[in-house]
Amino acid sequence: MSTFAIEKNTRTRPLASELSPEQIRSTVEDELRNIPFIDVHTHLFMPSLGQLGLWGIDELLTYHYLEAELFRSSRVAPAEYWTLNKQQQADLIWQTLFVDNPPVSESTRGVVAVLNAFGLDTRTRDLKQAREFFAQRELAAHIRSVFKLAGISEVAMTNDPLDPQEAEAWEAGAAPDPQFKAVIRLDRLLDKWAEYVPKILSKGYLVDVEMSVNALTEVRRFLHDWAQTMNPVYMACSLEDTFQYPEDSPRAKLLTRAVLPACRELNIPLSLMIGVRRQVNPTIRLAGDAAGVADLRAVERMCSAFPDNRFLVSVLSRENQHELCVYARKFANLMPFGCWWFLNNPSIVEEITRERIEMLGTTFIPQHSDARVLEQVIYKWRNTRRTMAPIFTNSYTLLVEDGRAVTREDICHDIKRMFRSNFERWIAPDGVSSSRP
């Protein structure tokens, strides 16, 4: 008899709380269904930020993923499409992608899932019923309903203090909402510094294009003031595949001497979302961005140079995923999160998540929705739970086969950790962020 067989046969009888391999799958599914997740990155907005928040059937259908599909499935040119109003655009997309063709892509199936979640007809040739349904919804109650259907308790927003419409809403005293956490977005500040110097000057901050010592101090004051206004849980920026650190650029100076010091002082992380190639096809607008392979030695150097800062990192290229895991094993101040944008497809999510579990255990954040339209969280989180169930089941089954019992408590602990606790501890390692008033 082999050694493996002897060891397996000499195991004691399982305790009552131990799960058999047959019980693991149903337990994983139960815990995934019952534990409310935190959505750590979205483009959603709390109600007090007014028209910035997108919701309803016409917004769902004119999401830029579906616009890109439209241009592949019809003869409508982008220039012609942009002359239509929102309702006409939605009607065209519905007819093309849902009536003339089966909606089998990830994004089109998502719309079907949302309509089905609300008991609406998914095979109708027109949108009359859906439009009437959403027109009757009161936003605050609708948000609660959507979050419940999605199985989430709260979301992190994307908030840009250099966006005129948003800044005006915050300055007017936008009421906070416990279900929506603010995030200071830095893209305009970092990538278009010279363009936004006049605007920052107009708000009373003595900055200059040349980035004098005083100007960088003023940028830190600008970030502190907006942190006082927004109460953010982290700061964030998206970066192109060509991003390097260090480099001789305004962005690098701002990161080194303003953003990272401000994050340390506020005790909040910096999120880096790396790998976008912007506007490879500008004719299709938001849908015109693409993905590229980045040099992640920039992440290595930042984590090494700033050990007292915490970094949330997501990369857009599939080819960068393994390298990110390797760096996460080397730097305890690096937290990989999510399968971003073009990676948010079940086949790729499965590959990335298995790789992360194998290399990092449960010390990462598996997913975020990146939702731009409120109701998208319903199908995005449904897809996540459906995709994660066999991945986690396989991990626990292998663990049992190798000789370690698994309990429901183990599974609950791990799912809470990955979808709640890792983020909660990362944004407030001492239990409370100093950005809070």
The other form holds:
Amino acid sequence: MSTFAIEKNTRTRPLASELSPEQIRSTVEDELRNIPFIDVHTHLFMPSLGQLGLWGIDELLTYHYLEAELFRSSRVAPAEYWTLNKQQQADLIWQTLFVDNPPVSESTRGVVAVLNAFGLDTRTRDLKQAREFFAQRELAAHIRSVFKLAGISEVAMTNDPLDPQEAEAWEAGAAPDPQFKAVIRLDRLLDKWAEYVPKILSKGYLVDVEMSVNALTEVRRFLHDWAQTMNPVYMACSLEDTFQYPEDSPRAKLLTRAVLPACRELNIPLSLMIGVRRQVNPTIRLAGDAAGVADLRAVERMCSAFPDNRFLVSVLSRENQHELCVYARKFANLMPFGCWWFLNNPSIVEEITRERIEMLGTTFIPQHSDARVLEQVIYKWRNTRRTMAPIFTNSYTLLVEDGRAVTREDICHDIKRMFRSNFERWIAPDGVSSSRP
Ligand code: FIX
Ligand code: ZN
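Structure of the form predicted together with D-fructuronic acid (FIX), given the form predicted on its own:
What follows is the whole complex; the chain from before opens it.
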């Protein structure tokens, strides 16, 4: 009961569908389970992109998150590990992280959850059963089954037009797939301009390392042409913790004079994922990136300077999260999303999500999976639902305590907004610059 004395009982007759505090938790859990989510950032690939798509037990176990954990528990040095083949690597990781030691970390427990979801032995000493299971799966049916288990309807991919293997597949006419939304990934263009000028020239775009006015126009044409091929829902780049904007760099010129204008012309958002410290330990390859506190004044300046652009922003440092919420209160063209990478752990997801709700209501996108291997969406979204349920329950309980009835329709509305329509409106052709319904 509220601690504030109510001068007079102004409550109107209770709503027929008004939830009691006890009913709120179960209703939140129901709606989290019933509503299919959109996964707004992954490294998954539609089946027509062929071998780029990763799935099955050996890919699950050689995920770079697990490789980082392996090197903390195994005497095998990275240099030796990289000489092993994929199955040998997976066997070593299974033995070290799952047999020799209980798999209690977020990423190891995730593999257990995937095996369990398919009714496979989670205490086995070898991978024979799992390998036989995945070997007999037909990919299209497997994808449908995985999406259903994960409670997702579609995912956004990460598509790099400067990746030779991927570009070739798209140029060969890879069939689009409504469950896999394309996203033009810009890291190579922005971070390795001089290195990729010859490649872009070879495709018929008159660019130059000095980045003449004409070159920038040609980059916009390059982006428009790839947008024609991929039909992207947004463009994206990851940026280091040292990212500054504006800055006197090829990256800033490309963002200002090519990428942001192209996004406006295509009416799609730009996703900025800020705070990575690239390759602090290159001996462990993809696992070698770390996190750093970024100067979010760069986000402030971009949102302010480009009011007609819509931004999706995720930051990698826990220390930047509160600041990002404050900026989202200042700029309606800024949509915070996800608990990225090293933040995707319940203890931190809880803190981030609570402060977002307290400051932004439901005008943000709580989570993305960042899945690199298909079946990871099963555990990443299961964990998200499990972590979010008490957070949302608390928010509605407080609302009832403070004097406003809550219904199932309210809860359904908010979950749909956070996990679907905030994104749909952000990428919509008639895109709005806020998440107003
Ligand atoms: O830049 C990104 O998209 C990051 O998510 C990846 O580079 C990173 O390796 C990852 O998969 C994190 O979950
Ligand atoms: Zn990613």
